[in-house]
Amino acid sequence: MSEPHTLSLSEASERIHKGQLSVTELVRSALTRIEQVEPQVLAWARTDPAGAVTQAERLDRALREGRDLGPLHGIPIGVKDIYYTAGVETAAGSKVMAGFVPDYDATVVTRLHAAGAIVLGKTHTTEFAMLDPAPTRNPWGLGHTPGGSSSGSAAAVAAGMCLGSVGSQTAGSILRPAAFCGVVGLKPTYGRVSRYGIVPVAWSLDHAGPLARTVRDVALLLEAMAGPDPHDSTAVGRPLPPLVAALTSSPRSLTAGVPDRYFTEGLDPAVASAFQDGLKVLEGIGIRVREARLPESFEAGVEAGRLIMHAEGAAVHLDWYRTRARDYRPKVRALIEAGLLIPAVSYLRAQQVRAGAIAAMRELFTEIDVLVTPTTQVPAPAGLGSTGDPIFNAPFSTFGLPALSVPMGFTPSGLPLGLQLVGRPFDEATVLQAGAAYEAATDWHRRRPPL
């Protein structure tokens, strides 16, 4: 049998429940993998090997005693270092929060623990999940960015150091790293997952979501993460349908829309070619592919989202920034200072423009089931000074729509590419259904980095 850390989350879960693999064996395999490749990849801000093994042994005992916590029972995961973790430092990649140890878990962490997941440690994030890069490197090319801000979460999964992870997205911070690192990333609908206990970037734009190796894996993670939360008024009580069951439905009734503009600009030739191949795959599995005319308000809505992020980001950091401005890195400092200059009237007007664009996008989805685009304009850029451009992801953070990135191919030099599927509000099931059908017709998700 191959090393347990090479399994997908779903494969490992099946073996654990069949008695073919112990939780302890799986966790020790992941920890050994961390020892082997972490010095090159730098995905982790901190790990807790002893605590993870203790949890694994406890969960093995639970299974022997007939206490099964479900499909995540014993699955080793990473948690982005903006999620509060009781008794474990949460520094958000910053000097400002360095040394801060919460006394409670974020709601997402609480739910994952309850579902049986084992947190191996905290994964690196860009400073405050914004622009200044983390030290993490791309497992597919160590001289290339893994993307951000969920840099460590994507890289750790890609490198086989954990079987799933949680990240966050305000512009493109789940989907872009997923594409750059050749894994699957899901940004749910705004309000599907609680943000309680997560260091905010911009309250009305922040989303929490999973990354893993397959579409089924992220579906299992979302099922554990989602739901209303009395601590977060934006976490709605809308029922989550059985996502894993939806993955087996035929995609032949679905219509995919290809945007008429915006997502055609600045495409790297390798991305453009892989995207055309991806559309042929969708057609080959029975999905109807047609052009979709984006609403006239689309670009204005995207610009409104950018202004909102600056204004809310400045408000989040105002008190700290007044006394500790020098502890912020240059790109975050520039964002905060720009946000401080935005008048309240402009912010409120931006929210109005955004609301109009959201309504127009919802109208578009009366004609199609999913919107399909490349996840990024280009493959992971060389150098570690930036995390790439979220231009193809930010619109769907601004509009709060569920979006999935699945592996779409590779450049001639071996860097991964991603296909982005976007759906109606709270219709993650259809997005995942289309993504799973595409994934089943390709083998890109089975490839592993040369580490």
The other form holds:
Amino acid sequence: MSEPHTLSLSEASERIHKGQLSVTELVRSALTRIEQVEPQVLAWARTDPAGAVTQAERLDRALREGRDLGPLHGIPIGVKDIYYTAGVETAAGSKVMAGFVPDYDATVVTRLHAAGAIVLGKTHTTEFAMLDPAPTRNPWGLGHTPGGSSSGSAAAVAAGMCLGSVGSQTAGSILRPAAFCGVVGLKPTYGRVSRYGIVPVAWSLDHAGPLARTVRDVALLLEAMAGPDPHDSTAVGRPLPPLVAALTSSPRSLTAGVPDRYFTEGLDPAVASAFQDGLKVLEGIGIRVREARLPESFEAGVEAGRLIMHAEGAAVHLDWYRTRARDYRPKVRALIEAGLLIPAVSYLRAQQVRAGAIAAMRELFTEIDVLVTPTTQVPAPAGLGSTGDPIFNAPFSTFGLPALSVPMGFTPSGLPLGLQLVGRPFDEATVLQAGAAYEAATDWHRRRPPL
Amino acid sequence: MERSEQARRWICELLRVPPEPERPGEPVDVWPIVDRALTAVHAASLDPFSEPALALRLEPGDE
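Provide the structure of the form predicted in complex with the partner chain, given the form predicted alone shown above.
Below: every chain and molecule of the assembly, starting with the one above.
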């Protein structure tokens, strides 16, 4: 039998529930893998091996006693270091928050614990989930960025150190690292998942979401994470349909739209070629593929998102910045300084422009079921000084639409590429359905990095 | 001193933030990005009465 840490979350869950694998074996396998590859990848800000083993033993006992917490029972995961974890340092990749130990868990962490997941540790983030990079390296090419800001969450899953993880996205921080690291990432609809207990970047743009090795795995994680939360007024009670059941529905009635512009610019030849192949795969599985004309307000909406992020980001950090400007790294500092100078009228106008673009995007989705694009313009850039450009993901953070990245192929030098599928508000089910059908027709997600 | 620089200093003073903190590391200029975004947002055609994408959610009993 292959090492347990090489299994997908769903495969491991099935074996645990059939009594073919114990939670303790699985967790020990993941911890051994961390010992082996973490010195190269640097995905973790901190881990808790002893605590994880103790939890694993408790969860094995629970199963023996007939207390099954569901599909995540005993699944080892990583949590981005901007999620509050009670009693465990949450530094958000920053000097400013270094040493901060929250006394409560983020709602997502509480829910994942309740669903039986075991948190192995906190994964590296760029500073405050913004632009200054984490130390993490890309498991597919150690000289390349893993993307960010959920750098450690993507790299840890790709390297087999955990079976799933949680990240966050304000511009492209789940989908870009997922694509660069060859894993699946899901940014749910704004309002689907509570952000309570997550260090904010920009309140009206922040999303929490899962990363894992397969579409089914992220669906299972989202089912545990989603739902209303009295601590986060944006987390609405919109019912979540059974996502895993949706994955087996035929995609034949679906129509995918390929944008007529914006996503065609600046494509690396390997991305362009893999994307054309990806479209053929979609057609091959019965999805109707057609051109989708983006609304005229699309680009202005994207620019509005940039302005909103700078203004809200500056407001988040203003109090600390007054006294600790020197403790911020250059890119965050520059963002705060620029954000402070944005007039209130401009911020509000940006939110008006954004609302108009969101309405226009709703119209577009009366003609198509999913929008399909490459997740990134280029594969993971060389060097660790930047985490790459979120230009293809940021629109859907600004518009709040659910978006999924699935592995789409590799460059000739072996770097992974991602296919992005975007859906209607609160229609994660269709996005996941299309992604699962695409995944089933390809084998990119089965490849593992040469560590 | 240019007017924009005067405005920057006035805002920094108003917000009580250091106008020129020491800058360890590479200085980064994000202003061109913000400038482009400001220009695009103010150039966009728009119903001035349209609601911004902000929401205040009151629960029953909060009124």
